[in-house]
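One chain follows as structure tokens, the form predicted on its own.
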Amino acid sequence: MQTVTSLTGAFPRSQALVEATRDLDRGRTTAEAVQELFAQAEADVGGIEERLGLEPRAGGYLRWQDLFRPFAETWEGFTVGPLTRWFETNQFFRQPILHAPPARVPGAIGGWLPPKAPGAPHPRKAILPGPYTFAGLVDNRSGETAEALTHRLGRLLGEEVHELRAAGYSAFQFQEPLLVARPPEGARAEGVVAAYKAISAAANGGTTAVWTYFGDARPAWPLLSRLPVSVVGVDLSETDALELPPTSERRGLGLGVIDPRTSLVEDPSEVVRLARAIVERHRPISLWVGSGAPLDLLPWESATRKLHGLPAVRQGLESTDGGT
């Protein structure tokens, strides 16, 4: 069985990096200025990446004000919204307000993604807003129902595969955190479904990868498990994976081992025990391990010590007893 760790959703900005995109935002600095910090901070989260063996390489998505704010900002048939909290957090984004049935922008999307590390080349991975979290949070005045919507945003987001497939990235991480907080039913469940088979079609052999977290995947279980992705991620500190019953076809399974809601450091030891418990209950053909949601809701230095006991958890689940 395949280990592998990888960050799972962006990683928080510096505060000097926060500190100085405000200071822009007053006139007190340049946009230069903030450019090189950035350009310094993707380079930090590089280096982190190799340090730590995590593979494949996300690179943070430090520019990324929200999940949405590209698409809301490059794909036609929308505006940018009003400030909105973000689920039960203390972070908000920018609620995309859709105007129009959306269309894409070729090349626009790739042009907000983190810049490629130098050095020998990496297996890179994009992550992006999954199909139904995307429509549901969108302020929708298009006229599409919420499941043409989803299916339309789907094959609109495979678009984004193919042509990121071509840019050499391997692998495609969808972030659905509502998929397990309002767990879709009949017509809606079903647009889900069509939206990952246009995904999963454009995907060309690369991995793709849905990532839920904020709720307890049991409810919405029966329809992950008829996803056609390559793997299926869950946030343990919301979820008891050793209750999910296991699916008849084996694939990759995510673990968010990591509890970004705590700046507490977890114990390595502990991890691997419960994991190789789930492997044992679900006989994944790959397992994923990182974060269960995105490490931005920690500061720059928290996130950073508990990706530390990362590369401990991969050896011990790699290592003889631990394989499958």
The other form holds:
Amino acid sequence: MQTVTSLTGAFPRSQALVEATRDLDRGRTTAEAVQELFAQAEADVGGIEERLGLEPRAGGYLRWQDLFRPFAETWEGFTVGPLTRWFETNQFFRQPILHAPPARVPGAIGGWLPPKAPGAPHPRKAILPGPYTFAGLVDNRSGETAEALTHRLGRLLGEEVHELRAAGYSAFQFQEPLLVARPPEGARAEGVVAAYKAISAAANGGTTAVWTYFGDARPAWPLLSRLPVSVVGVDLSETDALELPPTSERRGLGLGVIDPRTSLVEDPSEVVRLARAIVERHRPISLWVGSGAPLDLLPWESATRKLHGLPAVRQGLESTDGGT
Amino acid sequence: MTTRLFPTQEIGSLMKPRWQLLGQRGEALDTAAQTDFARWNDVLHFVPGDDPMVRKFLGDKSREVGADTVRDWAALFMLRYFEAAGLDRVYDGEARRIEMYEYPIRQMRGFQFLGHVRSFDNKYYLKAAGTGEVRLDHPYHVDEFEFVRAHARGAAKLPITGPYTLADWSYNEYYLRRHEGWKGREVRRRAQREFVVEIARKAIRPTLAALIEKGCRIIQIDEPAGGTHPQEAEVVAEGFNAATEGLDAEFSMHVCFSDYRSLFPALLEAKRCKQWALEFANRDTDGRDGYEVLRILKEYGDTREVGLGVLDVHRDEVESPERVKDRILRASKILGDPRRIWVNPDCGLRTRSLDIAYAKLQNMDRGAALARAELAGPA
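Now that we've seen the form predicted on its own, could you pull up the form predicted together with the partner chain?
Following is the full complex, with the preceding chain placed first.
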């Protein structure tokens, strides 16, 4: 079994970036100066990934104001709407308002992804909004039904995946907190399956992952088990994965073992014990280990401190697996 | 006490003027800060222009004035700002506080600041971890309240951050660590309840008691995090009750940017809460749909006052008096009793410039007057 440790979402901004972006809003610095700091912080995140052996490389998504903003600002059909609470956190996103069926602008999203780290090439992972979460959280005034929109966004994200695959990305992770916070049923669930079929077809051999967090995955597990993706990730702070029924199809399992809602650092040995039991039950072909929810719920230093436990977790899991 | 319909109030903090920030740091005022100070003083007359200290401040000796005097001036400025905008209940725009979270936490023991966390866009807050038992160093906001009481021309309403928000905006290490094993959802929830109630009992209640002792009669308990975890709405109410237990004052609760439907009826258990001060304008549409959620109070038979958010605090667009009026009248119709409505911004206006916030507040006052006139009918 392959064990992968990787970033699973946006990383916190560094203190220097916090101050610079605040100053930018207050007219006390220039956009150019802030861009330099973004580049520095992106390099720092790359350094953390390098040191801790986090791969595929994801980068920090430091420039993204929220999960949807690059889409809401670049794809056609959207405007940026009101401030809206981001699930059960003290973060907010600006709800995209969809006025017409959306259309992607080729190349637009690629420009928003974290830059490639210099030096030897590493496998890269793009982290994108999942079609169900995207469709479910926009203010949909397009006239399309929610399930049709989910399917359409799946096709558009598939086109994005196709483009990014050509640009060298090998893995694609879709953020789907809404799948577990508000599991779909009936036609909406079928819309989700159809969306991921479109994405999977476009991945052309690349790895696809659905990452769930902010909710218990158990109610959505029958649907998650049907999604044609390489990996399904669950947030262990919300889900008792030992109670999830093993799926008949052999595929990868993602475990969100770091909880960014607390600054307490997880004990690697406790994580390994739990993960081993879960692996024993589910027998995944690969195990992806990372944070449940994105780490930007923590300050930079705290996030980094918590991530430092991942190499020990990986080693602990590999040792039980015969070192593979 | 106001008896007119649709009285107005502020909700929280204002943006600190540049002259205050520079002055508190002992830095010389630049031309823009000097001009800003003088311009607002011409409008509000918050300090005598011929005061030698003011002349020093606006001259080349601003560093000699001292941080305490600058803070007093800032508090007076904001007090007069609200009063000039026509508000019935005022405070000092939280001029002396470092945000609504950091300031109270710094008055307590058992916390350690870890760093900044993003709230949205380029907005962040400094977040602490609860690392030990909660203890209060000394009751806070007391000096600022006494200053406001001494200078306010109308009723003073003190805002104070509630126990649930202080707990939710902190990392809970101490109470979580006391629970053995994997820190799953249920463990986190139990530890959170302990954290909230301890903050309420050990820090907020003694502070409220000290404020009431000094004559504070109207207190807004701010729970902007109150809607973060709907399944914990009962903990929000429990924290409110623990903080106010045995205290005699007029308490309100401010909750914003939340799905209110998910909070009720649990929140109704906050027994000593006289007014719900809520945000609506942010979610409003041309059809005034943002106010429909008020029906929930009717559904549960709750007849408390509503602090009605009519100003979107995250947009520069200044709401017209007519739009404010429409919002008030829509809410009034839904509640079926205009006497229950207080009119306010959705939240504190500190994310807007002082000019924009002032224009918004003035139009809020005008809108309330239009609503009053419309209900009164032709003279």
